[in-house]
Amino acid sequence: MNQPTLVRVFCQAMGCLCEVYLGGEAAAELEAIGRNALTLLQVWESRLSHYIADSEICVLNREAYQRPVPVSPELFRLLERLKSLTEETEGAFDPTAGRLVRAWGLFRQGTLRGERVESPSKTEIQRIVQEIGWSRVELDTELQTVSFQTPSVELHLGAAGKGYIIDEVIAYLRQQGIERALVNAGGSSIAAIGSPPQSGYWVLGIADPQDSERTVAQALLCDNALTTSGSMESAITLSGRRVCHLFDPRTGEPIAFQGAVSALTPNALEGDALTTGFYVNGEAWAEERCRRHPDTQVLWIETDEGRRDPRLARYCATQSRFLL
């Protein structure tokens, strides 16, 4: 009888290392399925990337203010789901706010931590805030078209694209009969099917936001997802002010909290949206959300350059799958 094995395949995509782990007995078959999964991941990236000029999302952003743009059924369903997630987070997560990301200098591939850019004026930020939001987007269900009512609307999937693509890969693996798998996109968006061979959970380390080599907590995954948002990922400096890549789309202002938020959720898309929502809305809002949704758990890691160790706070409605 063959012994269970764990196969790993990987590639560079979505600006990070993407890995697929598959557990089972037929290593060659698992590897073939894993490589097909990576191909699917790259196909989805080509459709949703902001950095590929002819991607479906870029075409939509260029043309939707001039005319209703027909989109694929998959993209239309994704936009409907993103609109719903914006409502669930009370506007804290809003992918129509790409123009704000651009205004703050955070919409360039390869933006370096600490890079100095020109700060946008308050007038500019206020104007953009008034002209974005899902009320400025028309989703025509019958015609499957999308149109923007103002030129300031720009869809940006940086806070949700990875999660959606990972969920699509997970769905493909389930269709192939895979019962044990982990899909990891750069450590910030991860989803699991079952558990690895001879273990009840996939055990994932959560890094200190100030030191990626140091693990400060662990998460246990089994048929769920782990996502993380943090202030250290793409920060820049504006006139001596350190600006986080996460901001409140309702005000246009960056978030003051320094640290990271990790969430365990049923799927990666929901996790991507909720970690942003938790980060923007704060701990009290996150605690209440988790109380009402026991399948969601959140871990806060607050950093302080004056302290050696980060402060850890935990919010969950059921027995925690975070280990401190």
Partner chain sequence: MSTFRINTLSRREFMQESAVLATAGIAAIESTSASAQGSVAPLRIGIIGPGSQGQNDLKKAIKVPGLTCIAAADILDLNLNSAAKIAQISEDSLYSDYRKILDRKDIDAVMITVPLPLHAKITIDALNAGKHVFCEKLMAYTIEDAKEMARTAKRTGKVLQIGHHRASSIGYNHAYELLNTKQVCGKVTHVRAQWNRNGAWRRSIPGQAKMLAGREFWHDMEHLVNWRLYKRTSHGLMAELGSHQIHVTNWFLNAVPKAVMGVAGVDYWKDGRDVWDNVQCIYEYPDGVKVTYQSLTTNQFDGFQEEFMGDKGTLITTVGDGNTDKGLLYREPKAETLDWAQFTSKEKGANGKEGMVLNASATKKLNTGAKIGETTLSTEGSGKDAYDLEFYNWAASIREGAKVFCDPMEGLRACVATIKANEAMAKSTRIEIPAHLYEI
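Having seen the form predicted on its own, can you show the form predicted together with the partner chain?
Chain alone follows, minus partners and molecules.
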């Protein structure tokens, strides 16, 4: 009985380490498929990144207020899905709010750990909040064009781009006949095909948001995705207080909650959008969502600077695949 080989390939992309783990028979063949997967991932990054000036997203952001911009069928479908995810999260996850991120001075590459940020003025924030949202974006299904009705709309896929790209990679791997795989983008978005041999699940450790060397729980993955929002890695200092880099797009204000939210979902795009929504909408909303959607499970991690161990809570309609 042969144990299938496990091969890992990786690259730097989307501002983080991206890894593909592949299980199968021949290492050389797995490596070749893994390399193609990394290429696919980088190609998608070049289309969706904010930090690549000629990406489809950047072109859209530059031109869609002046005129309807034709976009690729893939991007059009992605925008439609994002729109429906905004609706599902009642506006808590909103990729049209790029201008808000910019107003808070968070629009740049690299780590923002502990960075001191000046609050933008209340009027400025209120103006932006009123001028953003999917109601200000016209998706013309007939012509496959996108236009913005206000100059404040700026699409920012930071919260969900990784998830979408990982799903694309997973689809490619399945197409190649891969039956065991794990795709990881920076630890915050992970998706799996199948499981390791003689094991029902991929066992992944969940890191303590305050101390990445510690694990506080485990997640069991099989044919689904694990996403996390709210790592303190990207926290900023605002009026002397460290806060998360996430904002409520409906009010324009940063979220007071400190900690992280991990979710197991059928795919990574949904996971990315939902964890952002959970973080913004709060614990009760997450609990309610999990009760109504058995395919979604949540691990709520609330940290307290005065306490070593975070408070953990699990929400799910069936048996939890988060182990404490």
